[in-house]
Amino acid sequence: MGEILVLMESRQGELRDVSLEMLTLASRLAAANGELVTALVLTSQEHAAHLTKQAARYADSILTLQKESFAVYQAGEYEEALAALINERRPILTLVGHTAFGMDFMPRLASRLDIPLATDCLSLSREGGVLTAVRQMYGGKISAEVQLREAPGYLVTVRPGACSSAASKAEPGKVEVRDWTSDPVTAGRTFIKYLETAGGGVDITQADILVSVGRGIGKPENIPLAEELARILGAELACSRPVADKNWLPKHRQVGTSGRTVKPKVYLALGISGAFQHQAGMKRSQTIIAINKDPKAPIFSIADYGVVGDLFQVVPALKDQLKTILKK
């Protein structure tokens, strides 16, 4: 039986979301070509059992190798576990996150063992073992059917958010754990220490529910406007490019290709045109609702819910409806 390899991003102990994205891109592929899908976890000995005991909710089966190096992302030693991995186990196909880490380690991975990569994907597809990846190109533009030439195994890296979380599974999966004793690794550069983003550890990522404004905003003496409506739901502020770029708003809540890729469950748009930059990075939110009073705005194109109308009295009307409701 063909098995598809996926690397279980962690930080600071605790499993990613695009971790367990990856895994229902890849049950989706197994369950279409009867194959098994394999959660890779490399990790200490102190958070081995929590983070086996997390993936083994979402995977056939479970790989944990155990190693003091891998307490922290190390380039070259996360490379020489992956290279040593594939060479013993042959996977069909091995999936790493779009991330820091799956951008830095895995392009010198494809090259040293000669096997074919495809970077960004957002969805694959296999027939006749050859594979078939989604990408998009031009800042999100156009969307690409890259066709990989036919090979024993494939590298894909996958962008976060592109796909809905892993459901848990009735039965937890086969565990294995290993010690894992390769020789130390020098890469040139050693882990110091993580940074937290700045505005108080706001990640927009996660939020369920998002109120973005954007040029419609009309200046920065606006967007308490759109912070009390945020309060109301319970959401976090996000925006658009323009509004990051006129710091009215700080970068780290800016949505689109050159910002995060987010798919809460609510997504407000109050002003925003939606440029295709910025659909790239909001489009797959599980409900989108836009207020503009352009009727030809694009991001009517993709809104599950449109308001036609200007935003500063559509907001206002919407809040006092909102109160009279939670007042209930």
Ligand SMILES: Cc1cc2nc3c(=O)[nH]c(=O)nc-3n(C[C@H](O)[C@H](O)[C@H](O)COP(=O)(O)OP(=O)(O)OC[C@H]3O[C@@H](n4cnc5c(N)ncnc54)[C@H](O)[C@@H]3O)c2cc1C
The other form holds:
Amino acid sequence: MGEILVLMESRQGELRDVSLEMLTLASRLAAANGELVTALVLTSQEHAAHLTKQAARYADSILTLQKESFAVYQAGEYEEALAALINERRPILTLVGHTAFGMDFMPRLASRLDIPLATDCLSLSREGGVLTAVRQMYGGKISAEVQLREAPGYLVTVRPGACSSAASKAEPGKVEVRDWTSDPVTAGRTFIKYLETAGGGVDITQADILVSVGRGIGKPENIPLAEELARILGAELACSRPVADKNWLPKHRQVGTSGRTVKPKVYLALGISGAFQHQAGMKRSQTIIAINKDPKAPIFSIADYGVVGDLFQVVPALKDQLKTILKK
Ligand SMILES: Cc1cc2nc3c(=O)[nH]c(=O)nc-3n(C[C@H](O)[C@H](O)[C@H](O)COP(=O)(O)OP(=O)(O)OC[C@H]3O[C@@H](n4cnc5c(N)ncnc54)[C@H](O)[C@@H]3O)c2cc1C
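After the form predicted alone, can we look at the form predicted together with the ligand?
Once more the chain from above appears, this time first in line as the rest of the complex follows.
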């Protein structure tokens, strides 16, 4: 029976969301073609039991390779392990997150194994042995369907946030744990340590309501307008990347692929266009409200409620209404 191999990405002993999202995609494909999904966990002994147990709830089978140098991501070690496993098992498809990890080592792996690679994919389908992937181009303005040349196996990196997370299975998957005893790989770089951004006591991932500010806010002098709205709503302030890059708000408030992933009850986006890197960090919010003067802004495609208008007119009116309602 054919196999789809999915690399579980973890950080500091916990699976990252993208791992479960890829399992959703893999399970759909496998169901359509009568194949099995194997979750591949590369880890040190310290985290092996916990990560294997987490992955076992979502995949048909789990292959855990233990090696001390898998404790943290090292490009050379990952490439060696994947190359050996793909040569051994010949999976039909190998999925890795389009994250700093996947972007780093997958092109080298594809070139080394001479296997077709599609990067940053949103969805996949396979017919008659040919893989078709949907990818966005030109900064998300168009979605393109690309077909890969017919091959016995494919490599794909999947964009974080492209799918919902897998639902857990009634029965845990079959587990195989192996000690991986390959020689250490010296790839010219060494992991030193994780650096957490200073949180300043605020954790936007825990907030029920977020008022999030984008470049449309114009200048730092306008931030208090959003701050006051947040105070009235009992919300925390968040932002898009340009706002953090310009130091209008601190980095720990940034939402998106290079910021935090949030799932509040309400996400109010002020002057945010909704680039995919931003959406990946907030699209699973329960209710999304967008205020933007451009009716074609991509944020409206995922918003539950939208106001097409100038935030400098809408926000003061909203504040006045809220003050009246909340006084009653
Ligand atoms: C590797 C990489 C990682 C990235 N990571 C992230 C990330 O983690 N988070 C993130 O947010 N971005 C990230 N980005 C950047 C992302 O691609 C976008 O550039 C960014 O999200 C745009 O931010 P924005 O929506 O605030 O600004 P813009 O795209 O400039 O949008 C501003 C919006 O404000 C609207 N506007 C302007 N004035 C008003 C007004 N008066 N009233 C109402 N609306 C108004 C405009 O119509 C526009 O839609 C990343 C990019 C790369 C390449």
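These numbers come from a predicted model, not from an experiment. Numbering follows the first chain given and starts at 1. Between two forms, the rigid core is the largest collection of C-alphas that superpose within 1.5 Å.
- When two forms of a protein are overlaid on their rigid core, residues whose CA moves 2 Å or more are considered shifted, and Ser301 is one of them between the two forms.
- Leu25 is not among the residues whose C-alpha shifts by 2 Å or more between the two forms once the rigid core is aligned; its shift stays under 2 Å.
- In this overlay on the rigid core, Pro160 has a C-alpha that sits less than 2 Å away from its partner position between the two forms.
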